[in-house]
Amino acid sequence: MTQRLGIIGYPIGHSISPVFQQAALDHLGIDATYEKWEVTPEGVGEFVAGLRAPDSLGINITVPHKQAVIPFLDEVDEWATAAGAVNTIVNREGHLSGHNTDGPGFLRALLVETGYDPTGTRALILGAGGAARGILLALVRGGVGSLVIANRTLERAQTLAQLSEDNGVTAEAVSLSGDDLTQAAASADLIVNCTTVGMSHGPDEHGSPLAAAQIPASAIVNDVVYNPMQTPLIREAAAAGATALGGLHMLVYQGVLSFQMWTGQDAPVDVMLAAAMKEMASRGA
């Protein structure tokens, strides 16, 4: 029996997850298909119920359904509970469990691709939305020394800073502009962009949250935006002499962790990355 996997979202046409997940399944000879399904907010409950079928291994979830799926699951693990979002559902004989691989995938990508270890480091997070929350928790659990959260709406940055403080890590909230941001960037070991600034077809696709002059050459800059692969921030980081990593690696590594949960096998990371990069190149990203 061919097993089913896939990803839901609304809209979902932009997703490249089917490309690299199917490449991994085919490489390992696993009899399964990975598709993408556009599911309306009203249809989430019915769709999740259908995942209990014997031929379903599970799914990934992207916006806007990462919170909406939770009430329809039998179990949500501790990490997803803390993040307040589920991006992976696993079906085991009709029992549906929810997980979040975004934070762990983010850290795995940084470690493998740049050698970054958060222990005792200073990190600057740009943005305070759902992606920022998951990344903050990953850094806190990884032993980061201190955090600064910069956001246009200071109140949202303060909420994330409090979450960090509640978990024992000193944090400061600043505006996403001005001297406070410049000072925070100057002393950061890691800078992570969790905003949509620089994203293709976004409201500020040609913008960068930081200029090269604000980025230390010693810093690692990770932009979670993966379209385009070379965002304006990545170009600014390169001009500053900093180590730069685009969002495609985080996307693939969170998918790697999902793949391992569904199949119980080690994911062929190189195959998945190559497929993702080839797809993005074909889209002119």
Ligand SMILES: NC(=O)c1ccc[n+]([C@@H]2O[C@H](COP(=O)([O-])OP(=O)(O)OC[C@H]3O[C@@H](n4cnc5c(N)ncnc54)[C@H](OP(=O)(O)O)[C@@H]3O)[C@@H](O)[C@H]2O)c1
Given for the second form:
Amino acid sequence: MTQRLGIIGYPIGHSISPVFQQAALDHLGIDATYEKWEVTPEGVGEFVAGLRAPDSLGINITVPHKQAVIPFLDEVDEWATAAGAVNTIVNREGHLSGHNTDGPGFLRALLVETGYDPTGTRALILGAGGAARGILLALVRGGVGSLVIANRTLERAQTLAQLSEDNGVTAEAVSLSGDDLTQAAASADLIVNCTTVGMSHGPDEHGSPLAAAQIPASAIVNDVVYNPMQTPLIREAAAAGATALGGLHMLVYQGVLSFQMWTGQDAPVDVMLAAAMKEMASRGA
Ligand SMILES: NC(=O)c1ccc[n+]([C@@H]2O[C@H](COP(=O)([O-])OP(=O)(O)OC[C@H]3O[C@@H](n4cnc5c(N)ncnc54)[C@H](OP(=O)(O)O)[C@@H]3O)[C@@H](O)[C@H]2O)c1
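Please move on to the form predicted in complex with the named molecule, as the form predicted on its own is already shown.
What follows is the whole complex; the chain from before opens it.
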């Protein structure tokens, strides 16, 4: 029996997960297909119930359904509970468990690609939306020493700083412009962009939240924006002599961890990364 996998979202047309997940399945000769399904908010419960079928291995979940699926699951793991969001559902003989591989995928991508270990480091998070929240929790769980959260809307940065403090990590909230940001960047070991600044078709697609002069050469800069692959911030980081990593790696590594949960096999990471890069290039990114 051919097994089924896929991703749900609303809309879902942009997702490249089918490309690199199918490449991994084919590479290992696993008899399964990975599709994308557009599911309306009203249809989430019925769709998730259908995942208990014997031919379903599970799914990925993207915006806006990461919270909405939770009431329909039998079990939710520690990462997903902490994040308040599920990006992976696994079906084991009709029992549905919810997981979140976004945070672990972010940490794994940084470790493998740059050698970054959060333990005791100073991190600057730019942005305070959904991605920033998940990444903050991943850094906190990874043992980060201290955090600065910079956001256009200061109150949202303050909410995340409080979340960090509640989890025992010193944190400060600053505005996304001005001296406080420059100072925070100057002493950061890791800078992560979780704003949509620099994203294709976004609100400020040619902008960079930091200029090269504000980025220390010793820093690791991770832009979680993956379209385009070379964002303005990545270019500024390279000009500063810093280590720069784009968002495609995080995207692929969250998929790598999901793949391993569904199949019980080691994912062919290089095959998945190559397929993702080829797809982005074919889309002109
Ligand atoms: N690589 C991956 O695997 C991965 C995973 C998740 C997300 N992402 C990417 O991460 C980015 C953020 O996603 P999200 O889900 O966190 O979005 P979100 O919840 O909508 O948050 C958007 C963030 O961007 C800020 N922002 C928006 N327009 C801005 C502007 N013109 N100037 C300055 N700041 C601005 C917002 O600030 P305010 O609070 O002031 O509005 C907020 O902090 C997206 O590009 C997404 O594709 C990548």
